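Below, in C-alpha cells: the form predicted on its own, a single chain.
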Amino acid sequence: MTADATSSTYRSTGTSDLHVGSLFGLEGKVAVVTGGSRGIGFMIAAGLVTNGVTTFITARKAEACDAAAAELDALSDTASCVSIPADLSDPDGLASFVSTLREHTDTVDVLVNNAGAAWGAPLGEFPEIGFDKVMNLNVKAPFMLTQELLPELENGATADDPARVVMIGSIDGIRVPVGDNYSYSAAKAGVHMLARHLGAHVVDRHITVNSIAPGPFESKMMEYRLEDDDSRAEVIGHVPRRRIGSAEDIAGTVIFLASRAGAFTTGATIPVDGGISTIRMG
C-alpha cells in the first residue's frame, strides 16, 4: 500500500485524536464499583477517581466501605468517591442500594460488577449453603443490578460513547481449579457467558459489556494463599509472569474498557492473569 492510500484509509475512518489523553480519558464519567472496599474492586476504583471519575462503591461492611470512599476520595481534585453500603445478594439490599444512588445521580457510565464470594470443600462435603450464597453473589446479583440501572446506563450512552458495563469473572471460570472451589468457579464461568449474553442484547442501546478474568492478586480471597512466604512463592511459581497483579494491572484494564478506546469491544473475556491461561497441560 502507497504512503497516499495509507494516509486516505486512516482519514477515511473519521478518527481526528490518537492522542493518549482522547483515548483514555475518562475526565467527568460516574462509575459504579460493587465491592470496592478492598482487593480487586478497590484497586478499580482508585484508577476511576485517580482519573477524574466520580465513583460509586458499595460493600456489605458500613463501615469499611466508607472508609475505603474517604481514601479513594483523597485520590482527586476533580471526582469524588461515594460510599452507599449494602447487600447486593439480598433483593432489599440490592434496591437500597438502586434507590440512594439514584438520589445522587440519574446516569451510569461505568458499572463494575466485581462484588464476589467464594467457599471451598472437599468433593462429597460441599454444602448447599457453598452454592447459593457464592451463585447469588456471583451470578444473579450483577445481573440484577446491571438491569435494574438500565436507565441510568442509557442516559448517557451514545452510539460514539456507549455506557460500560464490566463483569468481574476469575481464571478460575477459564481453567480448571487447583483447589475444591466447585461454586466458584462455575459462578465465574457463568459471568464471561453472562457478559456475552447481556452484551449481545443491549448493544443497540449503545452499552457494552465484557467480563475480566484476573489470576491472583493481593484480596480478601486470595488472603490464605499469600499469608507467608513460601505460599506466595508457590502462588507465583505459577504464574508465567511470575508474580501477582497490580492496581495498574486491573485498573488499567477497566480504564481500556470505559474509554473511547474500548467503545469498539463487547462481549469479550479478557485475563489479566500474567499468562496462566495459556500455560499448556502436560
Ligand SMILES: NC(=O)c1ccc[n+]([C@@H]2O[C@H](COP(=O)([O-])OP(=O)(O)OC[C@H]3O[C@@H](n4cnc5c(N)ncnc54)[C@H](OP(=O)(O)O)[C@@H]3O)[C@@H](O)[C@H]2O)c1
Second form
Amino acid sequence: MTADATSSTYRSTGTSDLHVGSLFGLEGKVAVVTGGSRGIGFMIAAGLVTNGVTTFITARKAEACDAAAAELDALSDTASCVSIPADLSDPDGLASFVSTLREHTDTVDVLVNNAGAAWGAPLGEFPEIGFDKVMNLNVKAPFMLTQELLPELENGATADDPARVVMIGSIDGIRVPVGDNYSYSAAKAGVHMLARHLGAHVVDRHITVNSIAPGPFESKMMEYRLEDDDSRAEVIGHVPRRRIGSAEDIAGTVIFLASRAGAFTTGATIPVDGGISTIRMG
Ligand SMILES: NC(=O)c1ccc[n+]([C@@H]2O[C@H](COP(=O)([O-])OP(=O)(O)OC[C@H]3O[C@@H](n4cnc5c(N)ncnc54)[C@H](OP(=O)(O)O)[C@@H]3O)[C@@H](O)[C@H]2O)c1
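With the form predicted on its own already on screen, would you show the form predicted together with the named molecule?
First the chain shown before, then all remaining chains and molecules of the complex.
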C-alpha cells in the first residue's frame, strides 16, 4: 500500500527496516562472555550462540568452562563457542585470556562483562579480603578487560553498527540490599557508573557501553537463597512479577543491546528484576 504524500509528513520510516530479523538479528557477530560457564553468563552465551554469534567464554575452572562451551557449541550450525579458561581477577590471567583470544579473532562485536563474585559478613566482622576480592573481579576486571579489548571492539565498529559492551551489574547496586554484602552493593553501583563513564569516553569511537541490573536468577551465586521451597518463596515474595528471572529475560536484554534495535542506547542501566527496583510493594 502506498502512502498519501500530502498527509504523511511525519508518518514515514524512511529507509528503516523494521522486520524483527533486521532489528534483532545477530548472525555472524563475535562475542566474549566472561563467566560463561554457568548461571547468568551461560544463559547469555546460549542466547548469543543460538542466534549465530560466535562466542568466547571464560571462567577459572577449565573443565567446567570446556564442558559449557561444548554444550553451547551444539546450539548452532553457524556459530561456535570457544572456551578460554582464565582468572580475570589476576592481571596475568587477564593477559593470558586476551592473548589466547587474539589467536582466534581480531574483532569483538559484543563484550559481556558478566563474571562476578559476592561476599557477605556482618558489619564489624567484614574482612578486607571480602572487599578486595569483590572489587577486583566485579569492577577492576571489567574495566581492565574492556580497556584491553578496545582495538578488537573498534575493529568491526561503525557508526551504524557500533561495538557493544554490556556490564552485568545488579539491583543490589540500585537499591539497598537485604543482606550484609557491603562490597558487592558498592561494586555493583560502581560498575553501573563505570559503564556510563566509559560510555561517554568511547561514544565517538562507535562503542556503546550499558549495564544490566538483574534481580534474582537461578545460579550458584544465588543457590543459598533458592535452595529450598521456603527460601525460594521468600525471594519470590519480594519480586512484583512473582517469579525469578529466566534465560529469556536476561538473554533477550543482551540480544536487544547487541542488535540494531539497541544501537542508539548507551550509558544506560537497565533493571531486569521483575520490578524490584521500580515498583513499590506495599
Ligand atoms: N544470579 C543472580 O541472581 C544475580 C543477580 C544480580 C546480579 N548477578 C550478577 O550476574 C553475574 C553472574 O552471576 P551468577 O549468579 O551467574 O554467578 P555464578 O553462578 O557464581 O557464576 C559466576 C561465573 O563467573 C565465573 N568466575 C568467577 N570468578 C571468576 C574469575 N576470577 N575469573 C573468571 N571467571 C570467574 C564463574 O566460573 P569459575 O568459578 O569457574 O571461575 C562462573 O562462570 C555476576 O556479575 C553477578 O554479580 C547475579
